[in-house]
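Quick heads-up: it's one chain on its own, the form predicted on its own, in structure tokens.
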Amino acid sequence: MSRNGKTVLVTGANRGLGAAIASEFHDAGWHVIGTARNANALSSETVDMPLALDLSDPASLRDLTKTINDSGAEISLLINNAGFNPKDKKGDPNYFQSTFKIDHFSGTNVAESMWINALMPTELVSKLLPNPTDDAVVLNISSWLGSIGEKDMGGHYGYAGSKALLNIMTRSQWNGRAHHALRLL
């Protein structure tokens, strides 16, 4: 158990912001969960419970929730922090194209976005309900790209759809926080 008595669940916790979120909390004295598709990638010097979370797959998103709800930890803090860029499917060097430029659109592709960067962080928020504090918070990583207010530059239809979507789900999970423990930053 952590010194302070809280506990947060950091998704992507294995590198870049996810790794250094992880790395503050657990200095602050919060008993960290991290996730990353292989959970070995995960330090244990920064991460007390590393359970292994593929986005992109259902059933890695229900077992970890069954984890963490059999575990029975109390989560105060969520952030949902990993997810996908479309630049990074390096295996396919036209799938980048199908999702930033409209001469190249591929809608599957998109989807494919909306799915890890929005979809499923909040079905991980909606499979998580029975275990938060009273007065627990979630946290979703957006990205300025994600404003439709802020964004002006054509492209990116895939990671700026995707993170559009987040921010209204997020708003939406906001506004309906009188049905359950959760609020939302």
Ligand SMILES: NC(=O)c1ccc[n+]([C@@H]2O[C@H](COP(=O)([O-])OP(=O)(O)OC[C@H]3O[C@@H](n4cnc5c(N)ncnc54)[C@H](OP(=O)(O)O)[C@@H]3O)[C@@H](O)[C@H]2O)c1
Given for the second form:
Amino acid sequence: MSRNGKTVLVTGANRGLGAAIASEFHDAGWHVIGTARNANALSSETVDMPLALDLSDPASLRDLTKTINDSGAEISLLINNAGFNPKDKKGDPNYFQSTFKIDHFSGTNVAESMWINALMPTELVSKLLPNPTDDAVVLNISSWLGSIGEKDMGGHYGYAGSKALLNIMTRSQWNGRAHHALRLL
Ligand SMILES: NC(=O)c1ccc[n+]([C@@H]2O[C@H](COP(=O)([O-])OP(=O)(O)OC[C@H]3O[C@@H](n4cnc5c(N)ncnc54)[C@H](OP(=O)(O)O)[C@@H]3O)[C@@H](O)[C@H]2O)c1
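Switching conditions: you have the form predicted on its own, so give me the form predicted in complex with the named molecule.
Now the complete complex, all chains and molecules, led by this one.
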């Protein structure tokens, strides 16, 4: 049981910003549910309930939400932090180009970023916090590259497009509880 009675769900809590966020909330007395594609990669020192989630796989999302809902956990804060950047797909050098440059553009590959970074995170909200009038807060981690107003360079169709879509998914949930962390990054 948490010290303050609140539960936070952090996706991608195994490394990077997600691991730091999980650690901060754990230290502040929250019950931390953390996800990673490989749940074994989550630290038991900062994550109380380690669960697997691969956002490219709808069955994985379904399993995760069932486990959480069956556990009776009441989520106060859902942080959609896990994110895919096509530049990290090192095994396939053409992949990044197909999401970055217009002369290599692949709609299929750009859609994969949108799926992982925007559509599945929104489905996670739908399955865990379907009632827009409850007190839970959703924080979607975006990027300045997804800002129509701030993006001042070409390219990055996949990553930037996915974060722009995430921004409008956030705005579409507008009721005071959905926020994006664009300014922080
Ligand atoms: N770092 C920055 O400068 C910066 C700037 C702007 C926005 N952001 C955003 O901030 C968030 C965190 O960034 P970061 O730098 O901490 O990223 P990171 O270190 O690259 O970590 C990314 C996290 O997302 C997970 N992930 C990737 N693909 C996934 C998938 N298909 N299903 C589930 N999880 C997946 C990774 O899991 P694995 O360990 O399994 O790969 C990892 O936990 C991301 O949304 C990113 O777009 C970061």
